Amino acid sequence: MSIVVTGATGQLGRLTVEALLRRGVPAADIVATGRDTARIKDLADRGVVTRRADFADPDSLAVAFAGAEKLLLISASIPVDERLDHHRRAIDAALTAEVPLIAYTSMTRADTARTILAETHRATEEYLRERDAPAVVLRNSWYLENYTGQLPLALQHGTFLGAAGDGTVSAATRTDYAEAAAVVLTTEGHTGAVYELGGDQAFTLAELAATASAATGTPVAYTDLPAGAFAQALSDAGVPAELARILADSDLGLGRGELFTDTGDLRRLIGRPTTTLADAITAALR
């Protein structure tokens, strides 16, 4: 069996490689692609395959799909505009390689959600159903790691900035999302299936704050924010505009609960509880 990850120099990919080795699939089976494979030369050295994957050249997708009995379509990260059209250069190589099942990852709520991400993911699962894909569709929530990432500058300047309101996130682990990712690519049933993936425990961003408080013993708050000065403070930190508007915009889709869900696929797809906040942050500051 040949399961393909694309993204796997990527964090999320990386660990949905590293989950399928978990799971035992031999090193052989798995092959790991990305725009540039000396980043995952490390891959290699352990057995996995590994080959150039890009998305803006066709050819190297069909030499990177060939022979693939699973692949993993990790959403691209680049400008959103160009997404669908990586997207779908991605699905129709993987068509015509006869790859018997692509795994996307999509968002949260993806065939509802106002968001400028949701509208992406949203025209690729109708493309993946215009081609008649053999696909399962695994729309991952926000990753705790978005929110660990920003506990030292939250600690310095004792608050969390959003524009999310009371909104409620289904946050959870890449490594909860990669290891449901590693479930699909190794069992049967799941053609067909849209799974929503969130974390057991939704919270708003003033619990995040109350618990980055509790488990660092430094008064922290939540600061709300209209949207427009939220991306103004991310772009004066440093982030791209164009992400910060972005990310601004998808607090908003928090905000209509857009980035919630209490399905509890991704529980069942992992076999226990995923990983708490408290747990996350713990972590993180270790």
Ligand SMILES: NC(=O)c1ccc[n+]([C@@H]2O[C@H](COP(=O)([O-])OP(=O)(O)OC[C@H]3O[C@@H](n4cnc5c(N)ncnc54)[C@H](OP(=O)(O)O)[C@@H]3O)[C@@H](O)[C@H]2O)c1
The other form holds:
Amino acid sequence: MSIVVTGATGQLGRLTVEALLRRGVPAADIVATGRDTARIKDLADRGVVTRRADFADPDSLAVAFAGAEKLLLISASIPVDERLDHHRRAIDAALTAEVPLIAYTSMTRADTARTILAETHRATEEYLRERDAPAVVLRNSWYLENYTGQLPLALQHGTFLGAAGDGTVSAATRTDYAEAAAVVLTTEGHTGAVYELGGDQAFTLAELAATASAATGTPVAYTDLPAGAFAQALSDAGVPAELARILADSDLGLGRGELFTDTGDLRRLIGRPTTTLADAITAALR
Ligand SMILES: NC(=O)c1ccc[n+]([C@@H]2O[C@H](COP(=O)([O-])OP(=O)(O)OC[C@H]3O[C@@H](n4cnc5c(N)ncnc54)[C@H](OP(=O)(O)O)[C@@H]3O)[C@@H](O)[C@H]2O)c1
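Okay, that's the form predicted on its own, but what's the structure of the form predicted in complex with the ligand?
Whole complex next, starting from this chain.
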């Protein structure tokens, strides 16, 4: 059996490869792919097969996906207007290679969410249906790391900034999402499923601040801003303008409940409670 993972040079892909190894998949049955395989040489040293796969280069995809029984297609971290073409090329290559199952990492409520990010995921899911692809959709909510990564700045300034109002987000760790992906790739009965994956305990950004305060002993607040002001604050902090616009737009979606899920799909797939915000903050502080 060969399981191909795209984006293995990135964080979620690498964690999924690690989770597959932990689940006992022989290293030689895992194909870790990325645009630059030098970045996953350590995986090759452990016996994992590494191949170059660039969504912009169909020839590389044909080679990378050959012989795959399962494919984890991780959405690309590139400008949003290029993502759909990339995903379509990857799906086309997987169908040409007759891959029996494509697992695609999408986003919470991609079918109805109105954010810029959800649009590409919705279109990719539609393309999978249009092409009648044997697929399973892993709709991941936000990563907890999106917030733990902001801790140093939040502690320094005494506040998290956002534009999410009192919306709740079902964030979970990348490790938990990766473990769920590994379960889907190593067990049967997932074709056609759409999993809404998120943490067991959704939280507001004010609750995020309260949890950070309790964990650190440093008072941290949450400051809710109009989306434009939030995007400007991100730009001022060095975030590229386009990304700042997308992040502010995502916070508006969060406020509308578009990153909230209470399906329990993640917990069920990984067979344990999801990592809590408090535990993720404690781990990040270490
Ligand atoms: N749920 C969330 O909170 C959240 C947050 C951010 C992003 N995301 C989405 O989830 C995905 C995985 O997250 P992550 O944290 O693992 O992101 P990441 O660390 O940035 O990894 C993204 C991966 O996509 C690969 N990629 C980019 N362009 C590609 C192309 N043309 N062909 C093939 N691969 C390409 C990258 O390869 P290179 O090493 O070659 O660049 C990298 O391996 C992201 O790509 C993004 O779509 C979700």
